[in-house]
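Given next, in C-alpha cells, is a single chain: the form predicted alone.
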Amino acid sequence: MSTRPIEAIVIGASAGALDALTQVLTPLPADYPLPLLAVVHLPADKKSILAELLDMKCRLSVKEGEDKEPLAAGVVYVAPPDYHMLVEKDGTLSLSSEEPVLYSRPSIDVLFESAADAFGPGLVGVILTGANEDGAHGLATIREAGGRCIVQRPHNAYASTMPLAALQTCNDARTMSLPEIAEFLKEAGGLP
C-alpha cells in the first residue's frame, strides 16, 4: 500500500447509489481537501437530477463534470449521462461520447483507469452498491498503479453484484460499511 499523499477520491456506484453516496458523502466537510469523482449508472435520454440532489444533502459542493474544467478540492463531480468522465494528466475534467463499457456510459472503469494514470498512488477508489460488473477492472488498475482499494461490503449493499465483481479482481481491497468509508474518506482528507 502506498504511503503517498491522496489526492483524489473516485467512487463508482448503480443500483442504491443514491442512499449509498449520501452515507458517504454528507459526513464530509465543505472545505474537505481533496476533489471526489463520482459515475453513477444513468439512464442516458434523460435530464439527471443526482448532483441536485445530492448537493442539497450535502455540505460539500456537488456538481456535473464539465470538459476541460480543473479539479478543485470540495467538489463533488457527478459524471453527466451519456458521456464517459475521465481525468487528464494536467488535473482537468474530459469528457467523452466513446462507445459504453458493459452497457455503460458514463462507465466507472473509464474514470477509475484515466484517474489512475493521472494520480498513481495518490488515488483512492471506492466501489459501492451496483448490479453490474462495471468498476472491478478499474479498480485492479488503481491497485496496479499503486492506490488504495476500498469496497462496500456486499451483504450490506443494496445490489451486491458490483462489490463482489470488485472483490474478485482486487481480494486485498479493504471492505467497509458505508459509515466505515465515510470515517475512512475524512482521514484521508487528514481530518480528525
Contents of the next structure:
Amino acid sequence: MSTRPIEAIVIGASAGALDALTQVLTPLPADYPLPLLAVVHLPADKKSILAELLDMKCRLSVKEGEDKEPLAAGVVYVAPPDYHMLVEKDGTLSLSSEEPVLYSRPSIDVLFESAADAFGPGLVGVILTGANEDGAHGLATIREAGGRCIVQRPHNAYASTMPLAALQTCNDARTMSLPEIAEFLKEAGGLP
Amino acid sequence: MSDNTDDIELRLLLDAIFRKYHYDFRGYSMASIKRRLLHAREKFGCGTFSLLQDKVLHDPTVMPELLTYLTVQVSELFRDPAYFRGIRQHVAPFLKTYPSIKVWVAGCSGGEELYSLAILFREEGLESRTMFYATDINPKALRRAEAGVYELDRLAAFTENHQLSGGKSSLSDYYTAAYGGAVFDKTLRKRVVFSDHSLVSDTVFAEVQLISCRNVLIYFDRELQDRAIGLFADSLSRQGFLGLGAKENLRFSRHADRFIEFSKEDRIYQKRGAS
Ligand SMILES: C[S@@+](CC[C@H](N)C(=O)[O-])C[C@H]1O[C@@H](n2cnc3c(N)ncnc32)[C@H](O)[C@@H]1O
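Would you mind generating the form predicted together with the partner chain now that we have the form predicted alone?
Every component of the complex follows; first up is the chain already shown.
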C-alpha cells in the first residue's frame, strides 16, 4: 500500500444518485481538506439543479465544474450536463464535448481515468448506485495507478448494476454501505 | 508531480507533429488529448507514443488520420438552441442596421454551426448582405462543411433544435434527402468562404461583426485561450459580437475588459466601442 497522502476523491453515480450522494456528502465538514469530483448521469436536459440541491443539503460547497478551474479543498465539483469533465495534471479541470462514452456524457470513466493519471496513488475512487456499467473501467484504472477503490455494497444500492460491474473489473475494491463510505472519506481526509 | 514515461513520449510526439506538419497541439488541454491519442495508439497498433511518433514522421498517410483523433469533431445543427435564440433575438436586430455584415465561424467542424447561422440569417432577412468565413484546422472537416451532407438519423435532433431556437420555417425547407443523407441547399453556402485557419498560430484575416466560436476554447490551455480571444478582439469591428460555447466564458481572460457581457446566459459578448 502506498504511503502517498490522499489528494482527491472522485465519485460516480447514476440511478438513485441524489439520495446516495446526499448520504455520503452530508456528514463531511465544510473544512474537508480535499477536493471531491463527481459525475452523475442526468437526463440529457441541458440545465441541472443537482449541484444547487446538493449545495443546500451539504456543509461542503457544491458547484458545477468549470473549464480551467483550479481544484480547491472542501469543494465538490459536479460535471455539467452534456460535457465530460477531466482533471489535468496541474490540478485544474477541463471540459470536453466529445462523444458520449457508454451513452453517457458526462462519463464516469472519462473523469476517473484522467484523475488516475493526475493523482496516481493519491486518489480515492468511489462507485455508487447506478443501472449501467460506466465507471467500471475507470475504477480499474485508478487501482492500476495505485489509488484506492470503494464500491457501494451492491445489495444496499438503489440500482446494483453499476456497483456489480465495478466489482467485476476491480474485484479487490472495498465494498461499503453509504454511511461507511462517508466515514472512510473522513478518515481519508485525516479527520477523526 | 514528475512526468511518467507516457507523458514524456506524448510531449515528444506533439513536438514532432509541430516540427514536421506545423500543427501545434502543445498548448491543448492534455487530459483529453492524451485520452484520444491513447485510442489512436491502439488503433495504429503501437505499444508506445514513441512508436506512434515513428509512424507519423515516416508515413505521410498517418497525420491526416491522427488529426481526427487530435481534434474533437462532435457538433450538431442549432446545438444548444438557447444560444441561437439569443443571436436571433438580441444580435440580429443590431446587425439589421448594418449595410454589410461579415461573420466568422471559427472551428466550424463539419459545418453544423455554419448552416445553423446561414439558416438563421436567411430567416431574419440578413442573408443578402452577409459574408461568412468558416474556418478550421481539420481539412476533412472543412470538406464535410463544404459538402453539407448529414446522416438522416441526425435530422430529428436538428429539427427539434431548430424549432427550439425560434426557427421561423421548417428545417426541411433547407435540405433534400438523397443517397441516405440530407444534402443542405447549396444556396446556403453561396456566400461562404471555407478556409484553413488555426487559432493557435494564424493571424487576423478580416474585420468581422460576429464571431461564433463554440466548444473550441475548452480544448486549449489558459494561455492559448487568451491568444485566441485576443485574436477575436482584434478581428471584431467596434461593437462586434462574440458567441462562445455554453461552458466557455471570458471571465478569466486577459482580454475580458475589451468586451461587455451582452447576453450573459447565452455567452454572447460585445466588443467595447473604444479600443
Ligand atoms: C467540438 S468542435 C466544435 C464544433 C462547433 N463549433 C460546435 O460547437 O458544435 C471543435 C472544432 O475545433 C477545431 N479546432 C481545433 N483546434 C483548432 C485551432 N487551433 N484552430 C481552429 N480550429 C480548431 C476542431 O478541428 C473541431 O472542428
